[in-house]
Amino acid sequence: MPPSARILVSAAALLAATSSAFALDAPAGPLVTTDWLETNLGDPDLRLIEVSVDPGTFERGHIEGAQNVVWHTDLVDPVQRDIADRESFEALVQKLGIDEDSTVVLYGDNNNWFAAWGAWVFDTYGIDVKLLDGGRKKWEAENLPLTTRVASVAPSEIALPERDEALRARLADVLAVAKGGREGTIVDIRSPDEYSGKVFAPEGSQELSIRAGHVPGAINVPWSTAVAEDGTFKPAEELKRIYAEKGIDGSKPTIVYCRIGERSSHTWFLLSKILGYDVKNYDGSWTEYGNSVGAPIVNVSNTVWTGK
């Protein structure tokens, strides 16, 4: 080989090394810790996403290189109570500069409630994210820097494949496992008063049902019993004992639902992400379910809608 020839191939041993060397070196499982995201930022290979339910949020301050989802707007089918259609998702995850070799992480306000919600949606169309453990919360309990700085990245072509349906359920899933049609199990992540029907929403809530309590045979697991104190997830070992004395334990499929299907997005990551369950996430929740004529409800509060 002559001396040149030899530079060459030397040349492109050590560009392949120092790529690979340089290579983002992502988490095998579904969550990133505030340590790994901040070692990375900056990353080619990153792609760092907000999804927080607080307007104005990510405006007043974020992640160096987050780029903004609304989840209002980008997230959702502006005319049809739905998440957005594969043509606007796509056009979306381009524009975020999202590629086959992107490593995604997600993140937010609210105990990642919207960020997990985003996960399920992103999921439904075949792109694997994870969740940066705590969200903002612990980032900024750390004291983590924050900017206002508006990330700018290339859009990627990548193309996306239809729906994945089976990761959601519908109406008509819920009834047939609460008449008992279908073997399933129904978990209810709402709060104990939502649960009982002593109220009718949290506080403050917009999204009403004219009916207060729960799906028949739905077991009450609070989206918050999974949370650590500082907003991460609890252990793997420690969720599995928590949800198989509720009788969850991956045995049978599950579908989770909650008021308007965010808070259920939380309970289904940690579900199927974390644990590996089979799970469905009931996104029409409470606001469908307890609107729907016909369909059963158990209101041990025995409460009864006002009109206000």
Given for the second form:
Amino acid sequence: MPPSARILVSAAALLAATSSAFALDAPAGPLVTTDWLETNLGDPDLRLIEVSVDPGTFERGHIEGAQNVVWHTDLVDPVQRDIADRESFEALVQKLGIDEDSTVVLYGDNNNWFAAWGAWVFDTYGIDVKLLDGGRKKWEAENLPLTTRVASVAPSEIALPERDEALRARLADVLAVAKGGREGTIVDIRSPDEYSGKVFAPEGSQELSIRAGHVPGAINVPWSTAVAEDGTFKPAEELKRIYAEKGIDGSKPTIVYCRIGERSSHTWFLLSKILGYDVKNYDGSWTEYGNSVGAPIVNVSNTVWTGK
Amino acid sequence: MSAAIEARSRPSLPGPARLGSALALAILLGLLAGGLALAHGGFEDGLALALAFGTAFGLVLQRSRFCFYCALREWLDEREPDGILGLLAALASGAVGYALVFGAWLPDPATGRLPPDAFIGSLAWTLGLGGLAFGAGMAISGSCLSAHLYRLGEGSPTAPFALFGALIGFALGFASWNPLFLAFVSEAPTVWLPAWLGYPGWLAATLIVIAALAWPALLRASPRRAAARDRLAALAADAGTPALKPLRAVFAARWPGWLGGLFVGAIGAFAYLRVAPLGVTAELSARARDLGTAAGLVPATLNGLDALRGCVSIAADMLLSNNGVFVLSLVAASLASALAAGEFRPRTPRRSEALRGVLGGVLLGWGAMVALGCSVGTLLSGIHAGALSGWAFGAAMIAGIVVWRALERLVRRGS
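Now that you have shown the form predicted alone, what about the form predicted in complex with its partner chain?
Below, the chain from earlier opens the complete complex, with every other chain and molecule after it.
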């Protein structure tokens, strides 16, 4: 190699080193604060994604640079009742401009419910994402600015691995734990009245399961237990104590479920990402389990479905 | 018509005029106080905005007498172009506003997605049935639902009966919904024009169609405008505080149709950007559904209603909904505007007015329910949004008006 070429190569190496030194200085944990996000808005390595429940929420104003992901079409295969397949999810991730160097931050309305569900789906395809602690609620409460402009992001060429099914519990896994054939902890994050069997579905929702009650042995910790007044997660130490007091300490593999599998992602996120436990999300949840013929349940209220 | 112009050009009595202006001011101050309370009282987002949009809409409707039926009737009977130009101006300015919003919300219209909560309905036969009924209801009761609302503020003797009839009509609509949904709606296609033509193509096509429709009206001289100009000149010549004269032009003289139309379109686009598309039936229909369900007339499950876009509300469990606040402030602002202009003229309804009000109202309500919206939601906000359903409803509605009037004429001639 002639000397001039060698200089060029080392200059390129230096440039690469410098640019990586300037790469986004993201916090190590699974959460970012509103302060951090506001400071780092516009960073070329930041990919900000909103996953909100109510249509029109993103469009009427979102955090600068955010892109919209629609939970009921982008993240799922609505025909199969399944997570989106690898091909379509890869196309989505490419369109969002996510590559290996990106720091991906998700946020959304309703206490990040569906942003947490998004985090779980991204994680099954090997993309580790962070949540904006407190979500839209906190960002709005702090009167931070929103925009309606469209973010322009160049698509990436990332290739995704096959889905990691280890993050997911299936009916058979839940049955195995419920019947005592496998060691594990099951967490029911629904309201106490759904758990006890007093009601088939929360107010405002139609019953989607013809049985009320819960999976035998499941521990009831409503999702909101983990949330502070301002919508953020409670501090990790406090969370650890709260869940340990209920018997969830990470010593056994854990499965979380709710009614349709989305809210349970919120608890999945905190147990697995913040506390580092081995947790699977059961996305079939009560609408699958409760309807399954012959699956054992506990219904202390003895409610019987009468078709009305 | 001529009687109305006479009434308006009568020399105004200083006593009642002053009282009217004072009352109008009091109502507007009340609306302001209500808006501040909603904005700072810890209420849900959007309520204060809904109040502001309702106030602006009520004011504009009353000042320019923005009324779908009157505009069409005056054109058909007298070739008076003022009202119809107002309707077309509203369609044009709203479409421009929506195009600006859509470009930011959904940059690529061809992805198969629809912009969130716009009134883009399925192209189902229920649109035709609903439009026909709605048009007939307009012809019988003298106007559509939004105009009955602003006329409530003018003290109209028919409006209360029409709105009562509409409640019954909505309940009947809900009661007949499930079989209609399964027969016509569930598999009907939804045609969103920008998905086919792109935003520039859609907007250009819309404006060209509107210009073509406006052409015959533009060629006509407007006796209404001439009368309004005379009134303006009389107001200007009137002795009085010179500084108040521009205020009289705004609050006492009638606005030209096109001016009101431009404002209606702009309010529509701004309301869509910030709260929801313009529509006046969500709250009314939700109340009717509650009443109908309580009476055992409306089934507990209404197929597909949750998934369909339209201004017919799914449930009203809140005391204050955005649409409820919008409609109440619309009526209040119209009342204030009518009081200030000396156009608040309540009188005891005749039996025929009450009867026509209720009967027309029932058809308005039924038509608006099965078409999932009225002349404001499905027609105006639908055409603004590039929905073919908006044009289809408009055509059916005009057909309903024409057919009903022809029938009435036949019956009269026969008797």
